[in-house]
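The data below hold one chain only, encoded as structure tokens and taken in the form predicted alone.
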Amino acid sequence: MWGKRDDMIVHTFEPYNAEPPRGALARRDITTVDTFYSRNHAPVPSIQTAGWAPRVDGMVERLATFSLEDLRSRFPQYTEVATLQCDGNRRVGPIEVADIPGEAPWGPGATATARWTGVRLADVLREVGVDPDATDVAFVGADVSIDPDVGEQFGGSIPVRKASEREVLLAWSMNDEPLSAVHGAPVRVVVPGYIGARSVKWLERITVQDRPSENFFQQSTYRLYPPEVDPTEMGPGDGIALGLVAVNSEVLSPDDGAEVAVGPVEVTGYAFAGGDRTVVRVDVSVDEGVTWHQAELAEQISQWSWRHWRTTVDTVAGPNTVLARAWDSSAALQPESPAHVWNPKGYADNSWARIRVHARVP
């Protein structure tokens, strides 16, 4: 479906929401398009490139529209390698702590890295002239929610200061190929370091304004609420708006529940930190965190990408638990348990990675 691999874990078919098995992400700096996760709040729209020309409006000196040809011919082209991560990534952990009704049980595969090519949003904003009193840049996509209580196009915003940075792209290419329909063709926003929801697909409108987006998906969906509240009773703007990705990591190989041989076992995974932070250390434990040793970090291929890691652990006969935790360049460390970060929508679970394997004597 949508050109994805046959073993994708599909959470819903319409809208299409799916992630790959964890092993498919192992040891790959760049995620192939057929493996890249899909997170949607609406059916995938069909847009003809010939008629596509999103509007740039709001607090600008000159209203404008830009076709794909305009973007290609009028602005320099750039490529950024960036990791995108859904803020519901690893929600299965919080769900094991307490049920989270109505939310998909995402595993660790709602994160992936691609090579994105397009133009800098900053160049487009410079072309139209931004009012110095503006604080935010809002995006609206062409996808319309099928939820009768919403019925709104997907949208969100980022601060002007982020929109003005060189890494934020209006991208038409993913891994050197034109964007596919399911990933936002003809053009999508790519906001490195921020939750995936801010990288709006099927871009239809850019609005410069003096407040964050009032779109339902920014004001009522991607919010962090205290654990004791009922999210259905929360109003627009309640809670904390989600933005930067918290430092996170996961074990990719071996798989959770795998059988391995007693003795040395290679363990690999990824770690990622949002904003302008980078991963500087990953610790691994096989004795429930009593002792830790540092994993070997692979080279980080971009400031905005994940970092893969590997190590070898010694297993004993029977069940073994492998834990991993990452540190970022601000000295932030992952919390121990999903119980410590549990919230009623299951967002931002960045607790220690944990897999269980069974070691057998050959």
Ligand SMILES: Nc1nc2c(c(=O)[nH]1)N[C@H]1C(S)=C(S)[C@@H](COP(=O)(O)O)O[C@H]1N2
Contents of the next structure:
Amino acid sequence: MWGKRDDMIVHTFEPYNAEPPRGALARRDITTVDTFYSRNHAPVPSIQTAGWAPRVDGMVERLATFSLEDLRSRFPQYTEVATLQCDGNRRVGPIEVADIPGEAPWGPGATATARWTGVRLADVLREVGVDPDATDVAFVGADVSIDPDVGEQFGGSIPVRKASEREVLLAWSMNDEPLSAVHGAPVRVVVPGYIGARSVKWLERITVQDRPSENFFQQSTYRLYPPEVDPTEMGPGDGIALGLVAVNSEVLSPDDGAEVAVGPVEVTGYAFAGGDRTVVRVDVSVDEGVTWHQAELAEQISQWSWRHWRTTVDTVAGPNTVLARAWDSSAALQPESPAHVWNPKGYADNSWARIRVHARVP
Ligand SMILES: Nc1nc2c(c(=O)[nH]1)N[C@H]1C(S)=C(S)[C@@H](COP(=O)(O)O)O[C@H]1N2
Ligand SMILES: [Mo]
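Go ahead and give the structure of the form predicted in complex with the named molecule, now that the form predicted alone is out.
Shown next: the complete complex, the earlier chain at its head.
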């Protein structure tokens, strides 16, 4: 379905929400398109590229529309390797702490990295002329939520300052192939370092304005509420708007619950730091965090990408727990447990990675 591998873990078919098993992400800097998770709030819209031309409006000197051909021919083309991470990534952790009704139990697979090609949003904004009093750039996609409580197109915004950075793209290509329908064709936004929700797919409209987007998906979802509140009683603008991604990591191999041979076992995983931070260290423990040792970090392939890591741990016969925790370039460290980060919608679980393996004596 949607060009994805057969072993995707499908949370819902319509809208399509699916992630690969963790092992499928292991050891590869770039995630193949068939393995890249997909997160959708509405049915995938069918868009004819001919006739499609997103419009730029709001606090600009010149209203404009740009077809795919306009974007390709009028602006220089750039490629960025960037990781996308959904804020529901790893929600399965907080769900184990206390139930989170109505939210899918995403594992660690709602994180993936691609090579995105397109034009810089900054170049497009320069072309239309941004009012100096503008503070935010809002995006709207073509997909309309089927939830009667929502009933609007997907959208969200980022600060003008971020929108003017070179890494933010209007992309038509993923891993050197044309963007597929489920990933936002003809053109999507890619906002490296920000929660996946801001990388709006099926881009239809860009509005320069003096406040954050009023869209449901900016004001009423992707908000961090305090643990004691009932999320159904929250209104637009309540809680903290999620934006920059916090440092996070996961074990990718062996699989959680795997059987391994007793003795040395190779452990691999990813670590990711949002904003313009990078991963600088990953620690691994097999004694519940009493002692740690540093994993070997793979090269940072782009400022905006995850970093893979590997190490060898010594397992003892029977059950073993493997923990991992990453540090970023601001010296931020992952918090210990999902209980520490629990919030009523289960967003932003960046607690220590924890898997169990069973070591067998041959
Ligand atoms: N138009 C539109 N854009 C969207 C979404 C959506 O539902 N509609 N989902 C967002 C969310 S929450 C995430 S995490 C990413 C997922 O991108 P992907 O499906 O290409 O992996 O797209 C974002 N952009
Ligand atoms: Mo997301």
